[in-house]
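The chain below stands alone, shown as structure tokens; this is the form predicted on its own.
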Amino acid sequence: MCLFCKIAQHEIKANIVLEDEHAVAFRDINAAAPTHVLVIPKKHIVSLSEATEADQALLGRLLLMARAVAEKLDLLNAGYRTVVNNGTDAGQSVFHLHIHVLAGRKLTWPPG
């Protein structure tokens, strides 16, 4: 079982921001911004490239949870960024699909 699966199953402690039956959002321990939350599905999906048509509703739920995190943390007006890294060259280091929610400072473009 991967690290994020263990967090989703509460086998490893995390600073959880939101959770429902399909997903969990928790603060990243290696924060890249003042606010850095990861939204993960409880179902193990390696990456966005591994998602299938059967995961369509779950992928939508993840984006809506990212928005709910932004609302809960009062980020809607100031703005926030969502990021999905797909594969090693894109910066994915944990191979369990996750959405980064970043905020709390001016984010530049292009990233990385």
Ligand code: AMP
Second form
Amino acid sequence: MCLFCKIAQHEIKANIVLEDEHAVAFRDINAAAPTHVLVIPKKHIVSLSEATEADQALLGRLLLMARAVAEKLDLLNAGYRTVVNNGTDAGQSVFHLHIHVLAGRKLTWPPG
Ligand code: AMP
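Next up, the form predicted together with adenosine monophosphate (AMP). The previous block was the form predicted on its own.
The complete assembly is shown below, putting the previous chain first.
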């Protein structure tokens, strides 16, 4: 089973920020910003490229959980960035779909 499936099923410990029936948000173990949270579906989806029409509602839930994380961590005013790395060139290293929520410093653009 993949690493993030194990986190979703509480088989591996994570610092969980939010959780519901369909998704989990937890702190990234190697934070790239003062706040760095990952939002994952409990369903194993390898990457955004592997998502289908059947995942439409789930994808919406993930974005809303990212927003809920921002609200819970008081980021709505200062701002935050959501990122989905998709595939090798984008730097995806864990092949279970996840949304990065990054905040707490001025983030530059374009990303590296
Ligand atoms: P990506 O490079 O977009 O696939 O992002 C994967 C992220 O997962 C990286 O930022 C890692 O630091 C993070 N990560 C890997 N293992 C863990 C873990 N056990 N708990 C929390 N975050 C993790």
